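Listed next as structure tokens is one chain, alone, in the form predicted alone.
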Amino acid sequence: MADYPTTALGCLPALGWNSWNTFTWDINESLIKDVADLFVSDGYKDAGYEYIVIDDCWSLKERDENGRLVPDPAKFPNGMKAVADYIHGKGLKFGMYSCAGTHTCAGHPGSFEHEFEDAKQFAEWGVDYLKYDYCFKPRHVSGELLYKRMSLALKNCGRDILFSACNWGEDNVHDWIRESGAHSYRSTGDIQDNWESIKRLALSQMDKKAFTGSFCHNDMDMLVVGMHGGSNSDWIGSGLGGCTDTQYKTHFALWCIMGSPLMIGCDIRKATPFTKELLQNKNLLAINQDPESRGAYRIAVEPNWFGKDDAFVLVKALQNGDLAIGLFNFTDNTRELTLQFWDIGLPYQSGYSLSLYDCFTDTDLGMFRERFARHVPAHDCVVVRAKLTR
């Protein structure tokens, strides 16, 4: 067992809900008690997710005479802390947005300058969670800098907040994001609605293997699944098509073996029941929370016939010995996808084999000795649970 406690702050990648993807500025408290009770009798906080979290547009334009952020009357008539009172009465976290820049993205007030008085109006206001985004940076100033200092904020302002930096995998962040005291990090650009989006932003991580672990995470932003389209903004998703339901299936095991927070970003009272269960899997989600949170290797599929980026294994160790192994079918044809254990460390002589668990169908397929061979779908993927035996 790891020497710490998972429950430990950002020890383990953060799961929960957060408002931007579906609704971007179109946020009110009805909505944030509804994802609430749904987290609830959906199964969503049975199966781990935790966090519920406002994203920008909750606050007016200008800070009040004080300097202090003000909700915006008509979104959240009766404050925040009376949102996260609800929130934390369905034992769930609170979680809300700022920016490292002058403004937010959506032109609100950011926290340059006032770090250490926001730290202590979120703190206050039962705060549990901090998205701190990058728009309006003064160009003069170190991003590493804010981003040390809001850590610094958050860690005395007598409250316990998990502090997810989200600089969007600008000035190579993966080299001192972890010295910042920073629970998670975006290490890319906005996702979109659309198979093309989940692709690169999966590629672009995968020679970000060893930027990734506990209390630091490599974030590759939020989830679509189940949103098929239903953004209110053009960028994330309205009028880009959506996914289907494979694609979404791909993405959230991405996501999962390769150690992301899962922020779900659809409107899960309109969730499918497919989109329910995909993101209440409990193979893959225990996999996701593995309590040693390592990074995922990845291993070209040999021979090597769907060019290099376009099929392929990724490989988790798990803290009891088992091996999480993921082949991603990325072309438009079915494919056989094989994995030659020697590429795991498991010589044919050593006399051991693989028992393999199917992730998604709940099911054993034997033993097997030197090799895993799967034709996967187009866009698929087949995710098991390897325990070596003899």
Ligand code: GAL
Contents of the next structure:
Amino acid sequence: MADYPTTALGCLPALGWNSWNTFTWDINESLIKDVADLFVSDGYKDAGYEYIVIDDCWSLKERDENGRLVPDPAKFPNGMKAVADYIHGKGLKFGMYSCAGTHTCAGHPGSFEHEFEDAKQFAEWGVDYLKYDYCFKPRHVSGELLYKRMSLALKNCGRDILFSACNWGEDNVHDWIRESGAHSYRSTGDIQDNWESIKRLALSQMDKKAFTGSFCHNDMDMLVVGMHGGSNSDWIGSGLGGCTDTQYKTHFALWCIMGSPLMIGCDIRKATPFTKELLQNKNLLAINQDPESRGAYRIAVEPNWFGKDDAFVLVKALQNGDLAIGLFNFTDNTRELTLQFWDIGLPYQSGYSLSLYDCFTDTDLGMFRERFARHVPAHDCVVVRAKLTR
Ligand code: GAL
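Given the form predicted alone above, produce the structure of the same protein in the form predicted together with the named molecule.
Below is the whole assembly, all chains and molecules, this chain first.
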């Protein structure tokens, strides 16, 4: 175990649920309460998920006469404090959404030039997490400055609020976001509930591994695991047919090993046993929540006639000396993927072997001395936790 407090705000990637991927504008108090109930009764809370986040479309289109944001009374008739109290009553945390621009992406009021009063308002409502978007940013104002502004406002609002920046990887965000004070930052465009989108987002982050770490995590966007085309937005995926369970498995493994925050995006009221088990896989979650939050590096694998984007290994160094190792097959055929231990810093002459534990089947695979090879079906992956053993 780490001998420092990983419970400090933003130290580890956030785990939770967000309303956007499935529900977009169609959100309300009873949905949020259902999710909070299920977090407790269906094991999500015990697995480590804690934030329940309401995304865009929660407010009226105008501020009130005092310049305050107004929750839409048709969706949240008891206001946001009541929602926060309910979520807190379950031992969970409450997240909300605003935008660095004049309006949110769906055209509701943004926090531009209202940062300090909005942060105070969120604190009064009992908010623990703020996702902060990038639509309708005035062209003449620097985004970097606006994230610094909101970060300062949140850090001084009198409440611990995790700051989740969401500028889609624009404006070289990785160069300046950590110093702004944000705890995570979206470094990709929006995910869609299909395999092409999962591959594209994952590959786009391979060279960003140096820019993720404790207290400022690279956010690859919310999970589409278990959605199966169930969004009410055509763009996110209602028209795309969703993914297979194998593809969702690979998606989850990638987001875990690459250290992204994990915000569930499906309707967990309808989650299949497979979806639930995947989202609650304790071995994968432990890799994602490793106390040191190191990025994962990629190794091209033998046989090397595939492009490196088709089949590869990701390796993440863990705090206790273990390695998380994922073999990923993005091709449409089964492939035998071979990892040579030399490539991860373990020469044969060291005298060490790796004792491998399969994170999906929960089984010991035994000791391996020089290499590890597996036939990986199309779009599938194998994830092991490796321990050095003499
Ligand atoms: C996008 C953002 C999405 C969602 C949406 C709401 O900019 O990337 O995750 O928040 O806005 O309108």
